[in-house]
Each structure stands twice: as structure tokens, then as C-alpha cells.
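Below sits a lone chain in C-alpha cells, taken as the form predicted on its own.
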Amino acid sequence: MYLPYRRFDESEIWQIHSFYFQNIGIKAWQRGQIPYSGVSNFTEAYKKARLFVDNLKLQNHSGPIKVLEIGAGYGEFARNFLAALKEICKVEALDIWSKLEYHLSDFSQTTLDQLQASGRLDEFAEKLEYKVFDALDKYSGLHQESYELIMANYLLDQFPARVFARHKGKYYEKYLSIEDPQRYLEKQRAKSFWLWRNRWIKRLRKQHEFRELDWQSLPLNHREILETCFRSNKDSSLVYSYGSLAALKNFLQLVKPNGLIVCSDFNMSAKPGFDECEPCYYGNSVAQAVNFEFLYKYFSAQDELAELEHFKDETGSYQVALIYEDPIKPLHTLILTRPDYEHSLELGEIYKKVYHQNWLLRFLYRFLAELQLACYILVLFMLFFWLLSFGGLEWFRNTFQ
């Protein structure tokens, strides 16, 4: 039996997603259900540690230096980041390490308890604090804290998003109907080992449809930005990452005036036609790729300051950088400061090099994609030429008479 159609971001799959992360704990990573190595390996952690140090050296700090990781999960990134930061401080004789407090936060108390009990981070135990934090609730747990650095890896894709399409000047939205998951949920609550190990959320039968959308119902500034994210003069679909935007606004309430926010995740650009922008299903969770173009343009716009009440009296502007980490698998890193950040954002040699290297790779990738299309056109042209000039039409008549 299928459940009634609901807007994609309000469909039952997001309830399953939330229940999964609240209850499974670190088994999700131990059993390989949730990917994490792409942004949690030592190389990625070192890049972020280097970025942090390069900007922190521009400032004077007398008190503790607080770092917050949101969505700590298995703790792999924390372990690599702390190892990298310790190494940098030792080589450069910096006192950052001695002042450091590293706060690991997660949506799930179960995950934090199991991570702490696992001993995976015992090497850095004196630097660590474990905190429950719901990134979509600015009053959840951390509202009285402030941090020099906030990091989130593979997190922005965990928040509900809407899917829009533009066709012949009209706007449409994706709605989803899924098979009733009740029988699966009842077994899952009984902690069935087989169900924990299998992605039954992906096997749920799903139907989708696009319904006409009242475009004027969206906030004006969001509409204006989304308009520029659709493909120019073409029918296309895109993800409206409003949940990711809400989370970033909450992060801005927690970061200090000279602090950084750094988020890495997979990007989704506009797709041609009516594309359902299907998410990935890891374990029994939902991962909807992020519209980084929308987020970047939002914080790049000067008139957005008025929307964030906490910063309405500030006269500065956000400094925001979008780093294309991988042009084939579109891993992006968003770096953001508050409008009262006192210095110019320093990307450092590593991120500058990443950007320039991937500029060449992106150019090559686009060239190959265009070359592939040109080959298809050439084959069609040769076939058409053969039909006209070498008796192809006569061959067809003789063959099919």
C-alpha cells in the first residue's frame, strides 16, 4: 500500500532517516553503511587544520581556542584533524595546541556515548568535550557557546530539501508517495540485526510527481537567487537546500567574530528537464546533495544582512569562498565568515592550489563531455550522409520490402 503523496521534504523517508541516526550509533560507520573517508581522511583534515592556523595567526588569543565539529559520527575526522593540528603546532612552535578545546557534537546521544566508550579518541581525551546538538535548532544545547572554528563534513546533505523544476516559464515541485514502511519500522524497533545491516529504505517502492508550485510563496530573496541557479533559457530542475541554509545561519550564531565556518559535502547543480534529483540512501538514511551555488550566492549578496537579525547592525559583509574539491565527483567546501570578521579571509596555499588544479581538471572534463557530444553528432551526420549519397535509402527499401 502506498501512502498519500507529500512534498518531498515532508515525506516519511525523512522520519525514517531521523530515527535511524538517533538509534543506530557508530555501527553505521563500523559496518560501512555511511561513507566518511572522502572528507575525513588525514589529507582533508590537514587542509582544514592548515586553513584554521593560517587565519588564526592573524589574531591575538589570550583565552581558550574552541573548535566545534558538528555531526561527529565515527570520530574519524576529529582524530585526523587533531593529529594534523598538533603536528603543525609542533613544527611551527605555536601555542594553539595548548589552548585548544575540541567539542564533538552530534544529533544522537547514542552515537556520542558509543564513540566515547569506543576509545577511538582516547589519545586526545584531555582536549575533548562531547555535546548533543541539533543543527537545525539554534537553541539546542550550544546557544551559550562561541567558537573560533565550526566544521561540518557530510552534514549539509542530511537536512530536508525541496526539489523544483522550471518548464516553459512555470514552476513545479516534486511530491513523493512511498510504500507504507510500518512493517519495516516495527522490526527495526525490535533491533533486528538483518534490518540494521540492509538498506530497506532504498527498497521501499516510491512514486513521484511534479505539481505546479506557487513561486510567489517563497521568500523573495530566495526566489531571486534560485532563478539564477536554473539553467539559462532551458527547462531544468534543482535542489532548494533551505535546510542547509537554516543550519548555516545557526552556525553563525555560534561562531566568534573572527571565527570560520567550514563545510564539505557533495554538490548538485541544475539538471535538465524534469529531474527528480534522487537522493542517495546510505544505511536507512537520506543524503540529498547540496545546492552550493544557492548557498554561495545567498551569502555573497550584500542585502542578505538584514535577514539575519543577530547581525542587523553590522556594516560589513560575509566573506565566502566555494572550493571545488573534485570536478568529477563534485565534492565542494564552503568557507564562511561573519560580517564583522576583521581580516581578509586567508585561503592559504593548499586551498589555492586545489582550486587552480581543479580549474584545469574541470576544463578538461567539460572539454571531454563536449567532445563526446560532438562525436555523437558526427556519427549521426555520417549516417545521414550515407543514406543520401551511398544508396542507403535504396538499401532500406530492398531490405524491408
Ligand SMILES: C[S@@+](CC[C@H](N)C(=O)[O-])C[C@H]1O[C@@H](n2cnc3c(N)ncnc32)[C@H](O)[C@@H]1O
Second form
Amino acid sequence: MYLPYRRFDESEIWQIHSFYFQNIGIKAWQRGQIPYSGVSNFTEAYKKARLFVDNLKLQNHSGPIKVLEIGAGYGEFARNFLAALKEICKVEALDIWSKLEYHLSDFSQTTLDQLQASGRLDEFAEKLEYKVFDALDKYSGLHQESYELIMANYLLDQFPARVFARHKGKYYEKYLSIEDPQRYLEKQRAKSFWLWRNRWIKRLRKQHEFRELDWQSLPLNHREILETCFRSNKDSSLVYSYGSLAALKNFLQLVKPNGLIVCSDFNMSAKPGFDECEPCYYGNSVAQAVNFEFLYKYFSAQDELAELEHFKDETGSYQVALIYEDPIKPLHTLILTRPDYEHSLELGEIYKKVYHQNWLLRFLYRFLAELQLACYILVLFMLFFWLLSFGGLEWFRNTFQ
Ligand SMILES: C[S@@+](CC[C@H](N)C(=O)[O-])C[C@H]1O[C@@H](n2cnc3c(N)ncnc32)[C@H](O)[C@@H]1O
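Please give the other form, namely the form predicted together with this ligand, since only the form predicted on its own has been shown so far.
Below, the chain from earlier opens the complete complex, with every other chain and molecule after it.
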């Protein structure tokens, strides 16, 4: 039996997702249900440690240096980041390491407890504090704190998002109806070993439809930005990552004036036609790739400042950089400062290189993709021309009669 249709971001799959991460603990990673090597490996962590050090060098810093990681999960990224930072500080004889406090947070107490008990991060125990923090709740947990660096790896895609399509000048929204998950949930609540191991969210039967959307019901500035994210003059679909935006606004409340926010995740650009912008299902979680273009444009637009209570009186502007970590795979990194950040954002040698190199490679890749299409069209034309002009029709008739 199917449950009634709901707006995609309000669908029951998101409740299953939250329940899963709140309860599964580090088994999710130990059993290989959640991939992490692509975002949390040493190379990715090193790039962020380097960026952090290069930005700290711009400042006259005194007192403890506080770093917050949000959605830390299995702690793989923390381990690699701390190892990279320690190495950089040692080679360059910097005193950052001795002043460092690393706050490792997740919205799941179970995950944090199990991570601490596992001893995975014992090597860095004296630097670590474990904190429960829900990225979507600005009043939870950390409101007294402020940080030099806030990082979220593979977290923005964990938040509910809406999926829109534009077709012949009208806007539509994705609605989802799923098979009733009750039997799975009951067994799961009884902690059935078999079900914890099984990835049933993917197997739940799902059906979707697009319903006409009252476009005017969205905030004006969001609408204006989203309109520029659709494919120009073509029918297309996109993800409205409003949850990721809300989380970034919460992070801005926690970062120090000269601090940095760095988020890496998988990107989803506008797709042709009525695309479902299908999420990935890992374990019993949902990962909806992020519309980074929307987030980037949101913070690049200067007149957004008034909307962010906290920075109402600031005269500066956000500095934001979007790095395509890989020209083909959709891993992206967004770097964001507060409007009162005093310096010009320093991407550092590594990110500058990645930025320029991948911008060029992406351009080439798109060009080749277009070229490939052009080649198909040319072949079709040649075939057509051959059929008409060089006795092709005759040849067909003789061969297939
Ligand atoms: C896909 S995992 C990523 C883990 C880790 N950062 C990595 O790169 O492997 C997402 C993590 O975010 C946590 N999470 C999900 N929603 C969250 C929220 N609203 N606030 C804080 N953490 C959240 C989950 O418990 C999980 O540990």
C-alpha cells in the first residue's frame, strides 16, 4: 500500500533518514553503508588544513584557536584534518597546533559516544571535545561558542530539499508517494539485526508526480536566483537547497568575524526536462545532491545582508568561493566568510590551482560533450544525405527485400 503523495522534502523518507542517523551509530560506516573516502580522505583534509593555515597567517591571532566540524560521523575527516594540520604546523614551525581546540559535533549522541569509545581519535584526544549539535537548529547546543573555522563535509546533502521543474514558462514541484514503511520500521525498532544490515529505504517502492507550483509563494530573492539556475531558455529541473541555506545561515552565527566556513558536498546542476533529480540512498539515509549555484549566488548577492538578522548593521559583503574539486565528478567545496571579514579571502596555493585547473577542464569537458552531440547530428545528416543522393534508398531496398 502506498502512502499519500507529499511534497518531496516533507516525504516520510526524510523521517526514516533522520531516525537512521540518530540511531545507527558508527556501524553505518563500519558496515560500509555510508561512503566516505571521496570527501574525507587525507588529500581533501590536507587542502582544508592548508586553507585554514593560510588564512590564519593573515591575522594577528591570540588565544585558543577553535575549529568546529559539523556532522562528523565516523570521524575519518577529523582524523585526516588533524594529522594534516599537525604536519603543516611541524614543518613550518607554527604555534597553531598548541592553541588548537577541535570540537567534533553531530546531531546523534549515539554516534558521538560510539566514536569516542572506539578510540579512533585517541591520538588527538587532548585537542578534542565531542558536542551534540543539530545544524538545522540554531538554538541547539553551541550558541555560546564561536569558531575560527567551521567545516561540514558531506552534510549539506543530508537536509531536505525541494525539486522544481520549469516547463513552457510554468513551474512544477515534485511530490512523492512511498510504500508504507511500517513493517520495516517495526522490525527496526525491535532492533532486528537483519534489518539494520539491510538497506531497505532504496527498496521501498516509490512513485512521484510533478504538480503545478505557485512560484510567487517563494521568497522573492530565492525566486530570482533560482530562475537564473534553470537552463537558459530550456525546460529543466533543479534542486531548491533551502535546508542547506538555513544551515549555512546558522553556521554564520557561530563563526568569528575573521573565521571561515568550508563545506564540501556533491553538486546537482539543473537537468533537462522533468528530471526527478533523484537522491542517493545509502544505508537507510537519503542524500540529495546540493544546488551549489543557488547557495553561491545567494551569498554573492550583496542586498541579501538585510535578511540575515545578525549582520544587519554590517557594511561589508560576504566573500564566497565555489571550487569544483573535480572537473567531472560533482564534488564541490564552498568557502564563505562573514561580511565583516577583514581581509581578502585567501584561497591558498592548492585551492587556487584546483580552481583554475578545474575551471578549464570543466570548460573542455562541456565543450567535448557538446561536440559529441554535434558529431551525432553530423552523422545523422550524412546518412540522410547518402540515402537521398547516392542511391542509399536503392541499396536498402535491394538488401532488405
Ligand atoms: C553522510 S554523513 C557524513 C559524515 C562525515 N562528515 C563524512 O564525511 O564521512 C552525515 C553525518 O551528518 C550527521 N547529520 C545529519 N543531519 C544532521 C544535522 N541536522 N545536524 C548535524 N549533524 C547531522 C549524521 O548523523 C552523519 O553523521
